[in-house]
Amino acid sequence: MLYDTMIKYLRKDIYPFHMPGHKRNASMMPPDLLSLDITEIPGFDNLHNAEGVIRSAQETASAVYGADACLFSVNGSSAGIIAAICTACEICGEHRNLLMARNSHVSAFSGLVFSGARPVYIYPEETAYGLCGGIEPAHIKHMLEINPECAAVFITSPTYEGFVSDIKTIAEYVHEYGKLLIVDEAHGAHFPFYDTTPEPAIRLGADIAIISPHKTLPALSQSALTLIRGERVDVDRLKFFMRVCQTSSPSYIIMSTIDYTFQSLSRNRGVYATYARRLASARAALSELSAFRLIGEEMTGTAGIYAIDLSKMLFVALRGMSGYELERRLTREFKIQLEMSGDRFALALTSVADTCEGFERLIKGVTAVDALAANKGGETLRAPRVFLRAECRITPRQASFLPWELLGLHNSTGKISADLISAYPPGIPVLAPGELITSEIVGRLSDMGVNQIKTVKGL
């Protein structure tokens, strides 16, 4: 059924403004992927002890980002994030704390379960549109002053919507206190390739940065890199945890296409110049919408946002129609599939693999739907609160391994969650294991359609 459904869908004339970044554009892929599906036969190295061709490919990727070392992942950025957190926090087990942005991906919470670390949450600034902005460096410094026991700092930059924090200043503060800086940069894999993007985190002082080429570059799903720079990281320990988090039979298709992507883009920078022109033209054409607003550089300098990744075309619904309705109409009437939509937002994810025809279709579709929404009128839509503050009563590891019971959502207030519940995308938990369930959280989960929840038994 899965295969049949995929083939039926892929035969439709639907243009993908979503992941993966290759957009099913065959010109961006090696010609015969089946021939690349091998195992560790002589001459083809071993991912978990790379000394030959895989090591050479990792060095190529390191050079692109300015890292000292690079470890491939065939289990997405999730493997690198879990391994990085374990590397920083595993030594002292449950007594080690991690200063972690609460808008982290679910994989970071998995890292807390694996490592036993206790999170000390730091919250991003909130934009006027109800989105997570950046992390203020001064806030990081203050939190390290009052939480000196934290082993490391973990933040996400860019965010799912493309907002970038001031990594250079954050790194300076983190290192001043002798801590590691880990950056989930999964959505910033394309940063080194053209001039209008922010600098990669690893060049700005991050000790470990985890990126996903499949999100914004023409690489296959599950491809990811863990980048290391400087002497603060125990690389052998990181390699150990990367091995723990991945299969012993890694996909050579994924690894070889990572290498193919970096080699081909490094040789042919002209494709990025072409893409940059198409993107700038599309953004200009959509800059005067009425019922929706295309977010741009005007957000820089607000809500902790140091820079913006303009490849993320984020539309804010102002009146007339929701982001959901924008996506539905684009799919049904213009055969365009977006990356994500919500009550207030819709996101079109672009990449170097997008064609001129694709951009033209997006411009035509959004312009037409915007006109319909403007004629419909109505009040300006209100921005919801981004976060309900979370209180971590016990560690995520404790909550995950203690006995649990399933309760009706409205009977769970005052209990401790044994569950992780998030809207996906972008995969930021509304509730994580170990957190106190409040009436406000119950209300948010009810809005999401949640009826039952696992809670720690007896607590």
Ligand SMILES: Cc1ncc(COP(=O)(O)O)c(C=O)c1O
Given for the second form:
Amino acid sequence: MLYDTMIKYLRKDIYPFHMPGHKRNASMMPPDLLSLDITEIPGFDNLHNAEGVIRSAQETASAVYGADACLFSVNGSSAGIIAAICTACEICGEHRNLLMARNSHVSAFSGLVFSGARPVYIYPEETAYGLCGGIEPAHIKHMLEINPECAAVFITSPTYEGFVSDIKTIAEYVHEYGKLLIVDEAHGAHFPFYDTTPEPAIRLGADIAIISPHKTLPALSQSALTLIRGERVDVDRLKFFMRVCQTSSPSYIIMSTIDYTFQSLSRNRGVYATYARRLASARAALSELSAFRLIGEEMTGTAGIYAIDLSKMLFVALRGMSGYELERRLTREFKIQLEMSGDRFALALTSVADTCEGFERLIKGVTAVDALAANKGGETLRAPRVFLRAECRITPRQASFLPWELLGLHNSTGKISADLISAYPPGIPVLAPGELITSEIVGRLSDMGVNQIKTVKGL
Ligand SMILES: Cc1ncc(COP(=O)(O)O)c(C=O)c1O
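Starting from the form predicted alone above, please write out the structure of the form predicted together with the ligand.
Below, the chain from earlier opens the complete complex, with every other chain and molecule after it.
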């Protein structure tokens, strides 16, 4: 049934402005993927103790980002994030607090459950359009000053929407306080290949950066890298946790295509130059919309945003139509699927694998829908609040292992959540285990259609 549905969908020829970054463009992939599906036969190394060809592929990837070491993951950035949090929080023994951005992906919350760490939340700045911006370095410095027990700092840069924080200054502060900086850079795999993208976090001082080639490069789903730089990270322990978090039968298709991607893109920078030109002209063609606004460089320097990843084409809905409606119309009338949309925005994810025809479809579709929305007119759309402040009462691990009870949403105010509830994408929890359920959170969950919730029994 799944297979049939997929084939039916593919026949509709809907153009993917979403992940994976290979965009199903076969010219970007090795020709016969099935022939790459082997196991640890002699000569092919072992992911969990890499000493041969896998190790050398990891070294190639390390060199691309300027890291000292790289560990492949066939379980996405999720595995690297969980392993990095377990490694970082172990060093503080019993007092395993983690200074963590609340706009982290669900995998960081899984890392809290695995490690037992207690999060001390920091919040990104809010942009003019009600989105999560970057994290201000001064804010991190202040939080480290008043939370000296935190073992490490965990932030996401770029965000799903492409907003990059000032990693260099953040790293300086974090190291001044003797802590580790872990950057979830899952959406920044393409940074080294493109002249106008920000520098990779690992070159700017992050101790660990976790990257998903499958999101923004021509690589298969689940491909990811954990990059390490400097002496602060216990690499053996990180390797141990990477093994704990992954299958004992890692896919050679995924691992070899990571290698293929880095080798071919490093050799053939021309494809990136072509993509950069296509992207720039699509951005220029969509720069004068009326009902929507294509976000660009003008956001740099606002709301903690140090740089912008322009490969993410983020359309903010100003009037006449929501981001959801833009996405729906693009799919129905122009055969384009976006990465995600919300009331206030819609996001097209572009990559080096996008074709000229794909960009043309996007320009035509967005221009036409924008004209329609402009004609409709109406109120300027209201920006929803990004997220509410959360209060962590017990650790996510305690909340996940204690007995729970299922309550009606409206009876759950004042209880402690045993559940993680998020909209996907972007996969940032509205409510995480261990957090107090407030009436504001109940309101937000009710808007999402949630009507029951797991709470910690007796608390
Ligand atoms: C910001 C962020 N970090 C981490 C992840 C997890 O990455 P992966 O899907 O490679 O496990 C995602 C996935 O969407 C993400 O958006």
